[in-house]
Amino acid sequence: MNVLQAGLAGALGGSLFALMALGLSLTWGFLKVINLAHFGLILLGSYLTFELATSTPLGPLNTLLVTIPVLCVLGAAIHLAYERFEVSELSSLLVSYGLLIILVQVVHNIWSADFRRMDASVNPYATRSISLGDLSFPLPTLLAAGFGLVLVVLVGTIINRTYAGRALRAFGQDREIASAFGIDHRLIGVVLAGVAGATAAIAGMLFALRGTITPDAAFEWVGLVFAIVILGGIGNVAGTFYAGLLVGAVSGVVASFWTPSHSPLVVFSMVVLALVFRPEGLFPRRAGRH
């Protein structure tokens, strides 16, 4: 039962990192931008959640009414800058890393390097859990899984079943041909970058719900989130979510059998094997989809 608890709790916890990975996977897969600044947006979302929840009547969940529009606009603005200066896929890795450092420093300057946590009167979710028989799951991880599932279904439906989604898939496959057929790649890119910013706001809020936040957390997310993007398949919405659940479950089981410090060894061994044997990801898209 301990192994089952560890695996399920780990999978639910992994759904939060899947949410973090979703925006990165979308911009990398469709816009050919490796946007490390996305981690800075998530961090900013966490701190804005903390600030709004502790200084206004808004509860943590209601802060999304503010953070989603703000980070949507900021994400779109960053992409416009990439487009304006014609930043290539490889260069975006370096440029966005610089933007990540700037965003981390901005957070550091405003909120300091001290740990921040919403107390129980503001964030009642952190201390609550739901039990199913002998199994018990923290409420923040259940919320992360719920938000993740809704976003995967919503974004996946838009990409696979709407004209805008078909245009986006065409743009991701061949920009020149897509433009020749009248697809406005600049508008599509800005909208998708805005959507990625919105996912960063949600992920940031959920991370703040879990407990303590600190500016350096953004750097700690990079390795695990990249692992999820690679295992799920770059640009694969559902695959990213499944990979987050898988990585979380594996980490939980390894921690219960071994020690938590050995979880990265197993996870990144999976990444290496995936790059060698399944470079398209462990969860291929269905036939006929981008």
Given for the second form:
Amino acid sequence: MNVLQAGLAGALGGSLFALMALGLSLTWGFLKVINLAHFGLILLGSYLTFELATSTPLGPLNTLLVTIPVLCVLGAAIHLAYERFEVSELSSLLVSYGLLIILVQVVHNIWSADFRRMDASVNPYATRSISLGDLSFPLPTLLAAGFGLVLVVLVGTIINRTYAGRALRAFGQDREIASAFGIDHRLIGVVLAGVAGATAAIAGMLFALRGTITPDAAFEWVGLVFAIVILGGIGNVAGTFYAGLLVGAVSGVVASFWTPSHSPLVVFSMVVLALVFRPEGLFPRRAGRH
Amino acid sequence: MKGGKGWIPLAAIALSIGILPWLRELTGFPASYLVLLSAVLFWTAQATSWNILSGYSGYFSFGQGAFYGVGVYALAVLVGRHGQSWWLGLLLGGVAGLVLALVIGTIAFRLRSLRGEIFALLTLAIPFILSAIARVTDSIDGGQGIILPVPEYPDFFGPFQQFIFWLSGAVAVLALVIAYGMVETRYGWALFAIHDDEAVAEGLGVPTFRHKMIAIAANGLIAGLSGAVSALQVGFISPEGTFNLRVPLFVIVMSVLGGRLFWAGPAVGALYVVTLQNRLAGGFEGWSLIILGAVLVLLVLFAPEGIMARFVRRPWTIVAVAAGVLAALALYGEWGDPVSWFALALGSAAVVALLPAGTIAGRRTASPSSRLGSALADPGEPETSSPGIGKTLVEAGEVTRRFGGIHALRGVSMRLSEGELVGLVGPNGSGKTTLVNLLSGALRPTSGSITVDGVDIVDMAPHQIVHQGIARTYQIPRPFNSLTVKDNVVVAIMFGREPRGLAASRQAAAEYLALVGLSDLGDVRPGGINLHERQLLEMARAMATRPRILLLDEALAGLNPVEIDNAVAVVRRIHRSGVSIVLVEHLLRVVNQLATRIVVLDQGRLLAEGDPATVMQNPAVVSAYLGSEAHARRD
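Right, and the form predicted together with the partner chain of this protein, after the form predicted alone?
Once more the chain from above appears, this time first in line as the rest of the complex follows.
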């Protein structure tokens, strides 16, 4: 039962990282931009949630009304800059790393390096959990799983079922040809980057909901989130979510068998094996339906 | 990228590092300068080692922290846990980095589908694994960290900081010597070629796997050594402090800043970043990283080739400006301290370097028509002139190649003899390019045999097949874009069937440029020449490997009539020099003019072969290849 509890709780926790990975995976897969600044946006989302929830009567969940538009615009603006300078995939890594350093330092300068946490009176979710028989799950991770599921279904449906999604997939495969067929790559890129920014806002809010935040958290996410993006398959929406659950579950189980320090050993060994044997990700998209 | 006189600054650096501590005794400058310089030297070693793999070959690595970290821990465990001496720790640090590099390289570079991003991510994962191993293994770290005693070293080295300075200096000089030595020899050139187009490099005889292994080994060895030195200096080791993102990200910033294609680039970057950080540390801490981030963003966007690329265009102006600023500040003497003067001098040098330097030199000089004229001037080439037919060179037996369920080639047998020029024709999709890919080793046959002069080449890597005497060109030219036209040829000479050193290859290159009529364009980059000239470059490069058999894959596609006549003259000249040729071509006029024999493929099968006149009147060929007689008449 312990293992089951650890695995399930881990999987739910992993859904938060899947949410972080979703935006990164989308812009990488479809826009060919490896946007490390995404981590900076998530961090900003966390701190904005903290600030708004603490200084206004909004409540943590409602801060999304503010943070989603803000980060949506910021994400789109950063993408416009990439587009303007015709940044290649490799350069995007370097440029966005520079942006990440700047964003983290800005957060650091405004809110200091101290641990921040929403007061219990502001954030009633942090300490609550829901019990199911012998199993009990912290509410923030359940919320993360819920948001994750909704977003994955929503974004997945858009990409697989709508005209815009089809245009996006065409664009991801060959942007020149797609442009030649009249797909407005500018509009599509800006909208997608905006959507990625919105997911950063949600992920940031959920991270703040869990407990303490520090500026360095952004760098701590990088490894795990990239692991999920790779395992899920770059640009594969559902795969990213599954990979998040898988990584979380594996981490949880390993931690309960040995120690939490063993988790990265197993998770990143999985990443290496996946890259060697299944570079297209663990969950290949089904062919068909174009 | 290419120096020649690089040993002069290198010797100067080594000498300065050697005598600086004595200079300190004479002039009495503060020990803090020594700390600052040790930091520059540490980062020089780290960034230069990273650049040998990632800058030269283009395989971008996030794994620098892994090589650095195993060096740190090798020394820390040996010295801190087992009380061994510091030099044994240094040795083991270097070996640990080397072994890790060879393991990663063996796995990663054997992957069929290895792309740049996959390699980057693979190396991103390694430090996390190592960090976890260190944390959970009690005999390594166990999570409580390792405290190192101050090592016992000979009195000769003076104070501890001086000892560290010399050690860091030795490793940095080793790194620079390797980085420079590679640029001046085949090792670096193989990596430049891999950087630009790995498949083409392999196809010109470069053993790509071996050279990538050498690059990653150099990276691991130096980073491990340098990590071990820094462990001695720091004194307290923990997994969090070792395997974080600081090292991998700093080396990237420094190398990009300095210039990834220059051996001295990472060192210049290290000098700038360390000085900048030092100056920003007093009171500007909150801004230090913001400025560093902004510098990175602006550089990648506006000067992606780095400071060195700008520096080499007008080195003396830049040195003069920096020296002038330094001298003026020192003479004035009222403002700041010497480090600030130096920082300001560096800053002004960077500003001058990054100012727009006018248009880039090296465009075409000669007018195309004059060169075409000279190539066409070969008078009186008899249409049928050809060397005598000799023994069989290439023999393909029942070669079949499938892609999934599609048969690109079904049991094709053909042979090529010495002195022949075989025209390989057939409609689109008939399997011509597949056959070329099989002969050059880019693909392996699903079944069947291919021998060159009796030697079975089916299981050979493309570079080994080059050494058997087969060279090829690509239908869409694939020059090494960061090398000049001449240097494209130089690479092929260095790794061809009769390999030569860099200096000899440079001398020999002119011969091959003259062969195709590109002598005037040797110093231009491929981006500055037209399609016809690129196709000629393809031929020059292939010929520079000294082949016995040349595979020309639609070398005339997309040319205008004058250019075609010129290319035909070049092909004929190559043929007459004794090289057997397989010519894949759609233009029947050209094939009829040149070929001693024609082989016709249709839907992966051999449809007909024989001398041009006979084959072209074969009704099966006419209907399969041309579709109707009307097309035939038009040609």
